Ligand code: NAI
Amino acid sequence: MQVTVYNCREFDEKDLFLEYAKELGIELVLCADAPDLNNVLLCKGSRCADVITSKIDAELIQAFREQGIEYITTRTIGYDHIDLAAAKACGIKVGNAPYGPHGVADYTVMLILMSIRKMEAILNRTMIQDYTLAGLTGRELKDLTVGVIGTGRIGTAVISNLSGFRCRILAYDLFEKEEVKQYAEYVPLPQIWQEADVITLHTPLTEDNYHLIDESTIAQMKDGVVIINTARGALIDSDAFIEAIENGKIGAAGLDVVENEFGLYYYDHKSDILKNKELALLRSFPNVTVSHHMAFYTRNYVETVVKDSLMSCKCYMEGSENSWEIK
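Okay, now the structure: that chain only, the form predicted on its own.
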């Protein structure tokens, strides 16, 4: 059994891949780079490819199939970076590797606190030894209403975390959970737009919620609303979002994801001209915290996704029950 692993990080993943592969009786081909039409040739002899959030489009999927790939597993919860329709058309199965929700949930609360306490501006001043206080008045979470959109595992963990701050919590999801109701009130989405001081996104990206936050929904929000996104960048219309920051409608934001981030994150681009002017603008605002899609990134995450992605491949190749396969 052979698996080709792409985006294999030397500093934290490689040793784990080698350790777990030995335990599971799997041979590995390791590649540090994202899969593309050149290095796809490394897959020859493997039935499974192991990837992360690199764009896996129809052309690349066809190339995978030509090399004998039958199964693609992604070391992520989300799989919107993989063209599922193209994979199905080629007869390639796809799996994901859900990890514990607490890393992203903790990171979300951190971004909320950084946003309402103006931490980006504080750190910028500290860097130039400006220790003045004017313009840095923060707010306390207990005085605010937080709207949580999406109450899957991560959204539910965020709500549990927030309950300790004694803030009012509103929640929205197509499928309500009883465990959420002890801390939050489920309400229609328009009520969150109208009443929340802080809105945090925890929903997968679908055709239905693409640009969930756009000009029309922003117009319904409170002046000075805080927006947090640790889910997917395309949930937010960047142009409308930037305009709302510039005119003060959005008072602050904490963004771990942005639109069109494929090919940017997880690489050293300090000497490059980036083809994402929206990201440059967002990073320039003193009331916006931008990180590079790393809310998930904990030791627990790395160990979980490396092992589970290989387990998923093993299950596929042995024809056994595969709980990671996307049906």
Second form
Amino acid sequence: MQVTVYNCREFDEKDLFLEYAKELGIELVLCADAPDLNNVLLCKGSRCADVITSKIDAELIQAFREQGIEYITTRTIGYDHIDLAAAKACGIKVGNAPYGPHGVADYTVMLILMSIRKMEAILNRTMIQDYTLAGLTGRELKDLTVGVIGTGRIGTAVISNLSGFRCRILAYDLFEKEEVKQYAEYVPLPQIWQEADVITLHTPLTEDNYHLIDESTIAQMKDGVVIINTARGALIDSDAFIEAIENGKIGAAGLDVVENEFGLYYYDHKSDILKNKELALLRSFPNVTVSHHMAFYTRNYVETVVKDSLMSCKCYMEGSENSWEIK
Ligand code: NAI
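And the form predicted in complex with this ligand, for comparison with the form predicted on its own?
And the full complex, kicking off with our chain again.
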């Protein structure tokens, strides 16, 4: 039973892969790079390939098939980087590895607290031994109304976390969930724009909600509103957002995702001239915390995706019930 693992990270995944593979009786071929037409030869002798978010297009899928791959598992929730139609056409099955919502939900609450307590500015000052207080007055969550947009797995976990802070919680989703109603009140979207002191986004990016936060929705919000985005960058129109930071309409923000982040995040660009002007501006504001799309990144996440991706390969190879397979 052999699995070829691509993009295997030395610093956090490799030891776990070796440990779990031993437990499960699987032999591994480990490759630090993304799969491509050159290194696809590493799949010879494996029935399963274990990948992350690099593009797995029809040509690569065909090459996988020629090496004997029957099953591709991705160590991610999303699988839009894999051409499912091409995989189906040549008889390759595909699986994913969903992980729990709590890492992102905890991170969201951290960004809310950092924003309302002006932590970005506080840390900037302590770095230069400026220990003054002026301008650093914070606010307490119990006095605020938080609007949660999207009450799926992560939004629901955020609401549950927030309930402990005794703030008022408003929620909006296309579908209402009973369990959310014990802590939050579902309201129409305009009411969130008008009444929330903090707005946090937890929907997927769709054609309908592209630039959900734009000039017109920002205009409806409270002065000094705090915006948190751990979902997808393009839910926010960066130009309108920057304008609103500059004129003070938006009081603070925590952004784990930004528009056009693809190709930037997870690489060392310190000597490069970057073309994302919006990111440069956002990073320059003392009331905006920017992180590089890592709200998910916890020990629990790494263990889950490594173990579950191997378990799903084992289930596939043994022909047993495989809950990770995308049907
Ligand atoms: P989910 O699928 O469990 O929940 C999404 C919710 O959004 C659903 O309840 C759905 O009805 C709702 N929704 C969809 N379109 C909507 C709209 N136009 N208006 C209002 N509600 C709408 O998804 P999950 O797992 O909670 O993920 C939420 C977001 O978090 C996604 O954008 C995902 O990509 C992002 N994410 C970010 C991570 C990070 O590290 N920053 C890691 C994992 C997910």
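Positions refer to the first chain, counted from 1. C-alpha atoms forming the largest set that superposes within 1.5 Å between two forms make up the rigid core. The structure presented is a predicted model; accordingly, all values stated were derived computationally and were not measured.
Superposition on the rigid core between the two forms places the CA atom of E278 less than 2 Å from its counterpart.
With the core held fixed, the Cα of N96 is displaced between the two forms by 2 Å or more.
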